[in-house]
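Quick heads-up: it's one chain on its own, the form predicted on its own, in C-alpha cells.
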Amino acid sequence: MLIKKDPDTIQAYFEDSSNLKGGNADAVYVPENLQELSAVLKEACGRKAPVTISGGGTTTTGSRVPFGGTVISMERLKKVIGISREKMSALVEAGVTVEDLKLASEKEGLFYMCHPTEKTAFVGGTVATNASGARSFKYGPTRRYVKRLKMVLSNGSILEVRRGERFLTKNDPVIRLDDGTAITVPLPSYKMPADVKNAAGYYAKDGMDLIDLFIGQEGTLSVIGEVELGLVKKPARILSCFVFFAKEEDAWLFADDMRSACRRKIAQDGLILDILSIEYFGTEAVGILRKNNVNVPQNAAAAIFIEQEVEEGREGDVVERWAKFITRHNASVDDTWVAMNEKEVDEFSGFRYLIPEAVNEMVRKSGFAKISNDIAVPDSRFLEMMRFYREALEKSDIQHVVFGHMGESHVHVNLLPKSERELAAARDMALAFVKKGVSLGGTVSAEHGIGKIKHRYLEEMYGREGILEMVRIKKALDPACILGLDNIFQKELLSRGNF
C-alpha cells in the first residue's frame, strides 16, 4: 500500500469539480486490494479518525473533499476482473474508469448503458452517487444495473451484497454479516419523489433491495471496493443529431413532444421513436457552441441534441421520422445537423461535452464558486418549472448557462457570478428554484448527490426529520461516525444522541 504525506503531493485529493475549498488531511492511502482496504478502516474506527474516499475528482458537489483525517483513494482498484458475455455482465474494480469500463464491455460486443459527462469518472464513484447521464432518457441511472456490490464496512468488516438476496422491511430491517453480527438499519418514514430519476439522499422504500442502501450514498455507510453490472448487446448503430430553434420555448416543445411520443411508443411503418437521449442547450449554452464552430446558425436562441439506436438499413428512416417533429415545432430541416457514421456521432457527443468544459473555466477565471441546481420535475410540470426559471433570469444580471437532460425534465441551471453581490443573489435564486421544483413534486439532486454543499436543499425537500433518519441509518452502519463526514448533512447532527 502506498502512503502520502507530502503536503505538496497530496494537494490534489482536496479538490474536485465543485471548486469547494480549504481541503485538508494529514494523509493519502493507496490500497491496493481489499484486504489493505479494509486494515486502514480498521486502524482508523480505532481511533475515530475521519476517512473521505477519493475516486475521480469529477464529482460537482465537494463529497470528496477532506476536512481533516485521511483520504483513502481508490486510484489503483482499478482491475476489470471480466465481462462476461453469457451473463452480460462486467465485474470490475471501484477505481476502474467509466472509460475503460466501456472499452472492455466493447470489445466484448457488449454494451454499459450509464453514459456520465465525465469519463473519467471511477464506476465506485458513479455507484456512490447513482449517477446517470445524458442516456437514462432510455435506460436509466446506475443503479439499475448493478448487481453485486462488495463493500468495506468502517469497522474493516466486509459485506458482499447481490441484488435480489437481502431486503429491508419494517418487520425485519437487519443486516447480518457473516461474522454473526446483526445491524438494525431504522428504515425511514420519508417517500422518495415518484416517477422523477433521484440522487438525493438514502434509497428508503419499505421491502426496499438492501443493495439500494448503498447506491447513492455518498461514502457515508461503506467504501465500495467491487461493483458487477449489467450490460446489454452493442448496438449496431447510434444516430445523433442538433436541431436548433430561433425560439427557447419552441426547443422546450420538441422535447416534451419527442418525450412523449417515446413514452407512448407508437410504430409507424414498423419503427419506434426509440431515443437515447434529449438534451437541452439555451441562448447562452448556444453562444457557446458557436464559438467552438461557426456553422451553428445566428438566429439560434436554443437547440436540442438527440441520439438513437437504429437497427442497420433503418437510418434514412429515422431522420425522416425525426423530421416530422422537426417542421412542427418551427425549426428548419436544413439547419439540423445529422451524424449518420460513428465517427461523426463521437464529434457530436464531443461537441455536446463542451458546455460543461466552458462554464468550468468560466468559473476559474472568475475566482467565484458558480451556484448550479440539477433539480428534476416530473414531467407533466416540466413547462412550468421551465418557466419559472425564464422569468427569474431573465429579471436577473448574473451570468448563467442553462443546459442538461430535458428528455427527463432535469436541466441544469448554472449560476455564474462574478462578484460578491452577485453571489448572494446567485445563492437566494438557487433556493427558489429548489422550493418551487420541490413544490411541483421533484427531487434537489436528479444525478449529481448532496455532498457538502448543498445539505440546505436536501432540507426543503425531507424536512428536518427526514434529515435526521438518515443520521440514524448512518449511525447503525458507521457508529464510529468516521465516513464521508459532511457529506448528504452535517457531520454536527452526528453528536445528537439517538434525539
Ligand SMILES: Cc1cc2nc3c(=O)[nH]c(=O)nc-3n(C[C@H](O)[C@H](O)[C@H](O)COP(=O)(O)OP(=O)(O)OC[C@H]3O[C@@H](n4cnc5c(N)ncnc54)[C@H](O)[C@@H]3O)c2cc1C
Contents of the next structure:
Amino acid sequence: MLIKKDPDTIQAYFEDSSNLKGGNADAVYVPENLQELSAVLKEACGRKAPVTISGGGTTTTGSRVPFGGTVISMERLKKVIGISREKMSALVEAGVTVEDLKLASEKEGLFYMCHPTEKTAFVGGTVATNASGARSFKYGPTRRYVKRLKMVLSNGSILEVRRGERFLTKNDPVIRLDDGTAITVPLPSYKMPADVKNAAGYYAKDGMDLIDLFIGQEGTLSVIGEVELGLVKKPARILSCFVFFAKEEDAWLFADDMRSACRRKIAQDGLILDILSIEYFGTEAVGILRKNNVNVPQNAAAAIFIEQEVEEGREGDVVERWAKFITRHNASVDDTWVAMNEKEVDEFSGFRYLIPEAVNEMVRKSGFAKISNDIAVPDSRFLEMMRFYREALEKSDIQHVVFGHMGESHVHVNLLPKSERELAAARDMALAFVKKGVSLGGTVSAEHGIGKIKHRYLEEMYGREGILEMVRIKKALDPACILGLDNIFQKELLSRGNF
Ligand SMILES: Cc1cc2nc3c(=O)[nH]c(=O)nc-3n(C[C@H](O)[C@H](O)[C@H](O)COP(=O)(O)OP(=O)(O)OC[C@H]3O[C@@H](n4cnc5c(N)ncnc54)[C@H](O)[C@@H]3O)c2cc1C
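Switching forms now, from the form predicted on its own to the form predicted in complex with this ligand, please provide the structure.
Expanding to the full complex; the earlier chain stays at the top.
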C-alpha cells in the first residue's frame, strides 16, 4: 500500500470544489484492496485517529477536506469487476470514475444514466453523496441504482448489504455482522420531505432498506469499497435542444408546462413526451455562454436545455411536439438549436458543464467564498420559490449565477460576493432562501449534501432533535467517532455522551 507523507504531494487532498481552506492531515493512505483498507481503518480506530475518505474530490461541500488525522484515498481501487448484460448491472470498485463506468457499460450496449455533470467523480463518492445529474429528471438519483454495497466499518469489519435483503424497523433495528456482532441502529423520528429529490442528512424511515442508510452518508458511517449498480439499455438515440427566452419567467413557465406534460404521460400520435432532463440557464448563465463564444441569440435572457430518448424515425415528431411548447411560451422555433447527432448532443452537454466550471473559476479569482444553495421544493411550489429568489436578487447588487435542474424544481442560486460586506449579506440571503424552501416543504440539499458548510441549513430542516438523532446513528456505526468528522453535523456533538 502506498503511504504519501510529502507535504507538497498530499496538499492536493486537502481541498475539494468547495474552496474550503485550512485542510490538513498527517498522511494519505492509498489501499489497493479491501483487506488493506480494513487494516488501515482498524489501526486508525485503535488510535482514535480521524479519517477522511477521498474520492474524486469534486464535492462542493467541503466534505472531503480533512482537518487533522489521516486521509484514505480510493484512487487505486479502480477495477471494473464486471458488467453483466443479463443482470443489467455493473460491479465496480469504489474508485472507478463515473466516466470509466460509462465507457465500460457502453461497450456492452448498456448505459449508466445517473451521473453528476462532473465525470471525474468516483462511483464511491457518488454513492456517498447520493449524487444526481441532469438526467435524474427521468432516471432519479444514484440511490435508485445501488443494488449492493461492500463496505468497511471504522473498526475494520466488512459489511456487505444487498438491496431487498434487510429492512430496519422500529421493532427490529439490528444489523448483524458475519463475526456475530450486532449493531442496533436507533431509527430516528424526523420525516424526510415527500416528493422532493433529497440528499440532506441520513436517509431514515421505519421499514427502510438497510442499504439506503449508507447512500448519502458523506463518508461518516463506512468506507464504501465495492458497488453494484443497475444499468439501462443504451438508448438508440438522444435528441436535445436549447430553447432561448427573452424573459426569465417565460422559461420557468415553459419548464413547468413541460414537466407536468411529462408527468401526465399523455400520448399524442402514439408519442409520449418522455424527457430526460430540463435544465435551466438564468440570465447570468447565458452571459457565461456568450463569454465562451457560444453564439446565443442576442435577446436571450434565459435558456432551457432539454433531452429526450427517441426511436429511430420519430425525430421529426418529437421536434414538432417540442415546437408547440416553444411557441406557447413566447420563444422562437427559429432561434432554437436542435442537436441531431451524437457529436452535437455531446457539444450541448458541454455547454451545460461550462457553467459550474466558470462559477468555480470566478470564485477562485475573487478570493471570497461562493454562497450557493441546493434547494429543491415540491413541483407545485416551484414558481413561488423562483419568484422569491428573483425578488431578493433584484434588490441586491451581489453578483449571482442561477442555473440547474429545473425539471426537478431544483436550481442552484450561486451568490458571488466580492467584499466582506457582500459576504455577510449573501449569507443572510442564502439563509432566507433556505427558510423559504423549508417552509414550502422542500429540502436544503437536493444533490450535493451538507458537508462541512451547511450544518445550519440542515438544522432548519430537521430541528436540533433531528440532528441529535443523526448523531446517535453515527455513534452506533462508528463508536470510535473517527469517520468524516464535521460532515453533516458538527463533531462537537459527538462528545455529548448518549444524551
Ligand atoms: C463542475 C461540477 C459539477 C457538478 N455537478 C453535479 C451534479 O450535476 N450533480 C451532483 O449530484 N453533484 C455534482 N457535483 C458535485 C460532485 O461531483 C458530487 O457530489 C460527486 O458525487 C462527488 O464525488 P467524488 O468522488 O468527487 O467525492 P469526493 O468529493 O471525493 O467526496 C465526497 C464525499 O463522499 C465521501 N466519500 C468519497 N468516497 C467514499 C467512499 N468510497 N466511501 C465512503 N465515503 C466516500 C467523502 O469522504 C466526502 O464526504 C458537481 C461538482 C462539480 C465540480
